[in-house]
Every structure is written in C-alpha cells, then in structure tokens.
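To begin, one chain is listed below as structure tokens, in the form predicted on its own.
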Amino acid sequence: MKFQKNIPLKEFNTFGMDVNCDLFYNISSVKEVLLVLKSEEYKKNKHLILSGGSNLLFTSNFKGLILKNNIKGIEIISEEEDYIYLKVGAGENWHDFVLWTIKKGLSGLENMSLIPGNVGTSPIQNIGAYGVEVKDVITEVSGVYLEEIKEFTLNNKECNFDYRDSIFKNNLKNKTIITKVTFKLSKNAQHNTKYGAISEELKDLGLEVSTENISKAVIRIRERKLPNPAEIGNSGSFFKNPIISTTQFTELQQSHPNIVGYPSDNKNTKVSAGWLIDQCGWKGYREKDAGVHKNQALVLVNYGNASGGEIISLSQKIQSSVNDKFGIQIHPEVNIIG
C-alpha cells in the first residue's frame, strides 16, 4: 500500500480550490478499501472520501487522509424482456456512463446528461434534472461500513431517497464508502420531456424526440447555462431548490406573479432557487474572485484565486437577501469541507 504525502487537491475539486492534503490514497478495488480501512494511516488520521470532487468546497488545507474513490467497471448482471441491470463502479464518470447507456440503446438517464461527478456520489445526493431523479433507476447501492469494515448492500427503499437527499446524507453520513451502484434501465425509450425547456430545445435543434436527442438537448441547455469547471471553477448548482407549502407559494404569487415553482406533492411546492437569487440582483455579481455566474444565478464561481471562505461569505449574503425578500431559506447543495 502506497500513501502519498502533501498532495495538491486543485485538480481533484471542480471549484479549483488550491489546497493540499497530508495523505492521499487512490482506491481502485473493494479489496483495497478493506485494506486501507485496516491501516494505521487510516486509523490515526481524519479522513475524507473523494469522488469526482464536483459537489464540495474546500475552505482550507485538509489535515488528514484523502481516499480517492477510483473503482471502475460496468457489468451487466441480469436482463429481463424490457429491462437490463447494470452494476457500475463508483469511480466511473457520471456523464461518460450516461453516454455509454445511450450508445447501448438504454433509456432512463438521458435527462441527467452532463451532470458533473462520478457514479458513486449519484445516490448520496440523489442527483436529478428535468423531471428525473437517479432514485427512479437505482435498485441497489453497495459499499463498505467504515467503522465495522464490513461490506453492505442496500436496496432502493433502504436508501431513504428524497429530494437531493438519502440515508447517506443522514443516518449513514460519513459512515460508508460506496463501491458499486446497480441501475435498472429500460430497453425501450422512456421519453420524459415534461419540462418545457427540453421540448423547446428539441424544436430549436429540429430534432425528433428520442433518447439520444433528449440527451443532446439537455447537454446544449446545460452548456449554455452552466460554466465549464475546466474554464471557471464551480460545483454546478450551489443551492438546493427550496420546498415550501403551496399556501405560502400562493401568497407569494400575489406580490410576485412570475415566481417559478413546481408542485412537489399535494401540499408543497418546489421553488426555483435560481429565480429567487436572480430577483435579489445577484446574477453576475463579483467580489474579488468569488462571484455568481452571469447566466445562472444558482451557480457560484471561482474566477481564479478565490478562497473557500470567500465563496462561503458570498453564499451567506445571498441566503440572507433571499430570506429578507421572500421569507424563504435556501440551503447549500454542496458539501463544505473545513
């Protein structure tokens, strides 16, 4: 086992924070996970499991051990007449995996094209886009309990999925490392174009509705709205869309008739955090090298040399202004690592 020392983490986080870690280990198999967890280096140091680095913000150097989850592989484990089951390594790039499924004629992930990160973090966050959430296609999540050093497999129900939430952000937070995720994908097209932006984009592109074309439309929308982390540091959507009572939403409509929201259930409405932030005048705002993206108010960016603390300070100002103007609290979607 080879632990690396004093490793720069700038290339391992999409915000581009220029921080280091004391120790670093690149994990490529379940067997390595079990060995690392039994090592003295792991036992004696604070640790962080790092996947694609797309949903976190470092606010300082990490005084401890970074475990880079690089477990790869896509395995067909079973098939039915209409469905196929795939077990995928946690270290596979999410977007590359989505494109792989489309190429194989499978449907279910196309609406989530170009979401940054790796497969292993998809169930933690219950990622989603344009009317689809990953919980809709996950059947099992496998991993290792860190304290017991014991392998586990949880079925969909046991994962306690909710909007941008799961058991891995609550009861099992910081207690597991995910190694494999099993997906149930359709062999038949399952087109979901209920979000108008997709239908409009397909029309603009002159494309018929298909799994591949939905992916193309989503990619084009995201590229237009969201900055490329390779060009400007960011973690995608910084805030979660808040869910408020439909009663409160109806009251807000009286004074803000253009407020953007979608029914969450019979009693609640999901409000566009981007719209709320935009209405408070933050889009395009910049303070030193920390800013709000010019095309998408939901995205905080690092123009080059912003510190994690400066990004946090900006996010807190945004939260306060939204609460003052609308009486709605918005919360970060990214994980803050101090």
Given for the second form:
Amino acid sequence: MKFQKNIPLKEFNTFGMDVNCDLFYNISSVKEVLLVLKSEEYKKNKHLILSGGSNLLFTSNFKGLILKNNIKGIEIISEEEDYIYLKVGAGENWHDFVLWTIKKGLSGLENMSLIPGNVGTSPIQNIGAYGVEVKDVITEVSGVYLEEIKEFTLNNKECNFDYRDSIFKNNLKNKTIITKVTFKLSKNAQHNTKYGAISEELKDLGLEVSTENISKAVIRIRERKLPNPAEIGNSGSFFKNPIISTTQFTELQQSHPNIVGYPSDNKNTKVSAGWLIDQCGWKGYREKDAGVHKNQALVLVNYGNASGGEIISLSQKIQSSVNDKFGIQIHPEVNIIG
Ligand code: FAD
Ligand code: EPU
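Alternative state: the form predicted together with flavin-adenine dinucleotide (FAD), after the form predicted on its own:
To see the whole picture, the full complex is given below, headed by that same chain.
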C-alpha cells in the first residue's frame, strides 16, 4: 500500500486553498478500499474522502489521511427496449461521463453538463441544474460502510434524495465511501427544456432541441454565468437556496415585489439566494482575495491567496445581512473542512 506523506492539496480543490495533508492515498478499486480501511494508517488518523474537490473548503492543513477516490470504469449492466443501465466508477469525471453518454445517443444527463466533480459524489448532494436532478436517473448507489468495512448497495428510494440532500448528508454523513453509481438512461431522447433559459439559448444559437444541443446550450449559459475554477478559485454556489413557507414568501412580496422564488411543494417556496445576496449589495464585493462573483452573487471566489478563514468570515457577513434584510437564514452548500 502506498501512503504518500505531506502532500500539497492546492490542485485537488477548486477553491485553490493552499493547504496540505499529512497522508494521502489514491484508491483505484473496491478491493483497495477494503485493504486501506484495515490499515494502521487509517485506524490511527482522522480521514477525509476526496473526489474532485469542487464542493469543499479547507480552512487549515488537513491533519490526517486523505483517501482520493479514483475508481474508474463504465459498465453496461443491462438493457431494455427503451433504457440502458450503466454502473459507473465513483472516480470518473462527471462531465466526461455526461459527454460519453451523449456520444452514445443516451439522454438523461445533458441538462447537468459541465458540473465539476466526480460521478461518485453526484448522489451526495443530489447534484442538479437546469431543471434536472441526478436522483431522476440514479437507480442504485454502492459503496463501503467505513466502520463495519462492509459493502452496501442502496436503491434510489433508500437514498432519501431531496433538494441538495440525501442520506449521505444525514444518517450516513462521513460513514461511507461511495464506489459505484448505477444510472438508468434513455435510448430514446426525452428532453427537459422547462427551464426557460435553455429554450432561449437554443433559439439564440439557432439550434433545434436535441440531447447534444441542450448540452451545448447549458455549457454556454454556465460559461457565461459561473467562474471557471481553473481561472478563479470557487466551489460553485456557496449557499443553498433557502426554502421558506409560501405565506412568508407572499408577505415578502409586499415589500420586495421582485423577489425571485419558485414553489417547492404546496406549502413552501424555494427562494433564489443569489437574488437575496445581490439585493444586499454584495455582488462583485472584494475583501483582500476573498470575494463575491461579479455575475452570480451565490458564488464566493478566491482571487488567489484567500484563506479558508477569510472566505468563512465573508460568508458569515453575507448570512447576517440577508437575515437582517429579509429575515431568512441561508445555509452553506459547500462542505467546510476544518
Ligand atoms: P468533493 O468536493 O471531492 O467532495 C464533496 C464532499 O463529499 C466532501 O465532504 C467529501 O468528503 C465527500 N466525498 C467525496 N467523494 C466521496 C465518496 N466517493 N464517498 C463518500 N464521500 C465522498 N453542484 C450542483 O449540484 N449543481 C451545479 O450546477 C453545480 N455547479 C458548480 C459549478 C462550479 C464552478 C463548481 C466549482 C461547483 C459546482 N457544483 C454544482 C458543486 C459540485 O460540482 C458538486 O457538489 C459535485 O458533486 C462535487 O463533486 P466532487 O467530486 O468535486 O466532490
Ligand atoms: N439572481 C440574481 N442575482 C444574482 C444571482 C441570481 O438576481 O447574482 C437571480 C436571477 O433572477 C436568476 C435567479 O436568481 O434568474 C436564479 O439564478 P440561477 O439561474 O443562476 O440559479 P441559482 O438558483 O442561483 C441554482 C443552483 C446552481 C445551478 C443553477 C442552474 C443552487 C444552490 N444552485 O443556482 O448550482 O447550476 O441553479 O440550475 O441550487 C451549485 O450547486 O454549485 C450550482 C452552481
């Protein structure tokens, strides 16, 4: 087993935090997961599972062992007339996998093009974009329970998926390593263009609705709105969109007629946190190297040498001002690693 010592993590986290870890191990098979979990190095140290590093913020050096999930492979496990079932290694890059499915003529993932990170992390916060969430296409999630060193497979229902939420952020938080995810994709194109921006973008590009063109439109919108982590450090939306009662939302509409929100069920409304933060005047704000993105107020950025602590301090000021102005508490989406 090859444990590496004192490894810099800057290239392993999209926020670009210049921190390191005591021990680092690259895992490339389920068998290797089982071996590592039995090792002295694992037993003696605190640990963190790391995949694409695009949804976390390091606030200090990591005093422990990082297990980098590099389990690869795409396997067709069964096929029906209209659907195909693919079992995919957790360490496959998400966007490369999406492009692979589109090339094979499969639909279901195109709206989630260009989301950073890896396949195995997609169920954890039930990634989503442009009207589709990954729960719509996942049938099973497989992994290993860390404490018991026992393999498991959960079906879609058992994962308790919700908006940016799943069992892996609750009962099973930090208790598993996900190794494979199974997807059910459509062989006949079934498109979702209910998110207005997609139709507008297709029209602007002069393109008809197709799986490939939806992916192109989504990529174009995202490249315009979101900072590229290769250029400016960030972890996408820093906060989740808050869900409040529709009664409270209707009251807020009296004083703020332009407030942006969408019904999340028959009693609650999901409010656009980007709009709330923008209204508090934060968009484009910069304090040393920590800032709020100029095109999307929900994204906090590292212009180069910001520390995790500086990003956290800015995020707390934003939370307070949103609470003061609107009476709404917003919560981080990003995982804070102390
Ligand atoms: P990591 O950051 O490596 O890990 C995230 C958490 O999961 C950590 O707590 C880690 O310990 C744990 N973990 C990682 N791998 C495993 C594993 N195999 N088993 C168990 N635990 C594990 N998200 C969206 O939903 N929609 C978007 O549109 C979106 N846009 C983004 C745009 C940008 C520019 C960026 C930087 C991020 C965006 N995100 C978005 C967030 C991010 O892409 C997703 O959360 C993604 O799923 C994170 O994957 P990762 O592999 O990078 O996870
Ligand atoms: N808005 C503003 N000002 C801003 C930002 C947004 O007024 O600075 C308003 C606009 O009215 C805009 C609306 O908010 O129309 C919604 O903005 P956007 O379409 O960018 O979506 P979002 O709700 O801010 C969510 C996800 C994104 C995902 C997009 C597209 C969350 C926390 N974020 O953002 O996911 O890509 O929808 O579906 O749900 C991520 O999770 O990291 C992420 C980037």
